[in-house]
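Only one chain is shown below, in structure tokens, and it's the form predicted alone.
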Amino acid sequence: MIQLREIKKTYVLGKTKVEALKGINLRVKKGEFVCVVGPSGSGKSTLLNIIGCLDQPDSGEVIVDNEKITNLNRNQLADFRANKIGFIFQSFNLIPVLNVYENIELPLLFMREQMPAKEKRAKIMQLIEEVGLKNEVSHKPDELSGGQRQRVAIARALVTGPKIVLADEPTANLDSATAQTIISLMRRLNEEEKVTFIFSTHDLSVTKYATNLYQLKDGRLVE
């Protein structure tokens, strides 16, 4: 499903060069739930971003269901990104003119074929029902807790039927029994859709629901 090969990249902040990932190797299989951690700056969300193709490698391949990443345009990255790959910010990057349902619409806008308008439907208000949020379907994020605008940014990360989702840092923003829920929800949906979930956090608390557990240490991948 995924395979990353000495995978290496380095950021210029001015005069300093930091060492974000230092030959890191990954493999995740189909229906994993992989875990991530490590303190703030360890480079979690730049080997998320790494995978998701929102960012490339300076050397080393990446390969996801079956094709290597690190060979395609941008043109060709995005559409990969469309179609197979869903992502959950820590900010939630939620659109703050659109309702719940709009928000969670959003990601359908873009993809290169599009869903016929009763199936599309059909598909955001299931998953809206799965999240917990059937009553709030008209309301803003404004009009929203932490916890249920999470619970949008699961659902837009979902109603593309990605294979994967990458989740950075899911429960930074929420109080710790918000986070709990946020974690289980995600579970119980890569247990009952068969999504593989890749998450990076902090949060020690949150790590008991991996299949796989993963720390960044010095720039590299620890089991």
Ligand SMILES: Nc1ncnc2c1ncn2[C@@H]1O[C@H](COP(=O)(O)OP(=O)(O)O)[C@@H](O)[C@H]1O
Contents of the next structure:
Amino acid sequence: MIQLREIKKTYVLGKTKVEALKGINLRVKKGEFVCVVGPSGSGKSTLLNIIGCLDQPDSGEVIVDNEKITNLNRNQLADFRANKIGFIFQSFNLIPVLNVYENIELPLLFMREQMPAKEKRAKIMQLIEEVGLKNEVSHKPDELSGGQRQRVAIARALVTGPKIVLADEPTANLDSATAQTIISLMRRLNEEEKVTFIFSTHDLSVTKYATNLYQLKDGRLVE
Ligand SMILES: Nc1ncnc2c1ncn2[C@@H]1O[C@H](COP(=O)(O)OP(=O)(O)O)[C@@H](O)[C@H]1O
Ligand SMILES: [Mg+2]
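Can you give me the structure for the form predicted together with the ligand, which would complement the form predicted alone we have just seen?
The next block holds the full complex; its first chain is the one shown before.
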């Protein structure tokens, strides 16, 4: 369902050029739990941002469900992101003034087709239960632990019913025990909700949850 063909991306800073991605080829099937592992600076964020249409490659193609997303215009890209993709970030990116419920609700407000209010509430409460935050519904992010914040971000990524969830180093700011529980929670949701996950990490201890493991090395992917 996701196919990358010869994706290249070079950053130019003054006179220095950084070839972040030198020709990435990748196929991801529906329901896979894909891990991209690599050290800092190996191009993980660049790769995930390109798959999620937050950034564009210099050359190469990204094809999702037989649609060449490298050809879409700005509006089509925004729609594609809002409807098909959920994002989870290393720094959680929650809105500080919104509580747990409101943070999870937020992506629904950007959807073209609005869900009926009752259905919306049921969906949000179901996700809050699944990520184990029933007692924290009204808490603001600064009243939560790091692991709890990432649980909110996971629920937020899933609330629109995306086909693909992209998680860029989702455990980088968590201690190792919490990192394990967060990745195993993602894996459980991947199985239950049949959502494809692609996550990146530099931490080898969480790669064991992956159904497909790739290493980013010198701007290329090795299986
Ligand atoms: N906006 C940018 N401008 C210039 N160089 C960048 C930019 N973003 C990333 N890079 C460089 O591209 C390489 C890959 O970065 P990145 O994708 O962030 O790696 P990772 O997420 O694995 O740490 C690094 O050498 C980084 O310095
Ligand atoms: Mg990164």
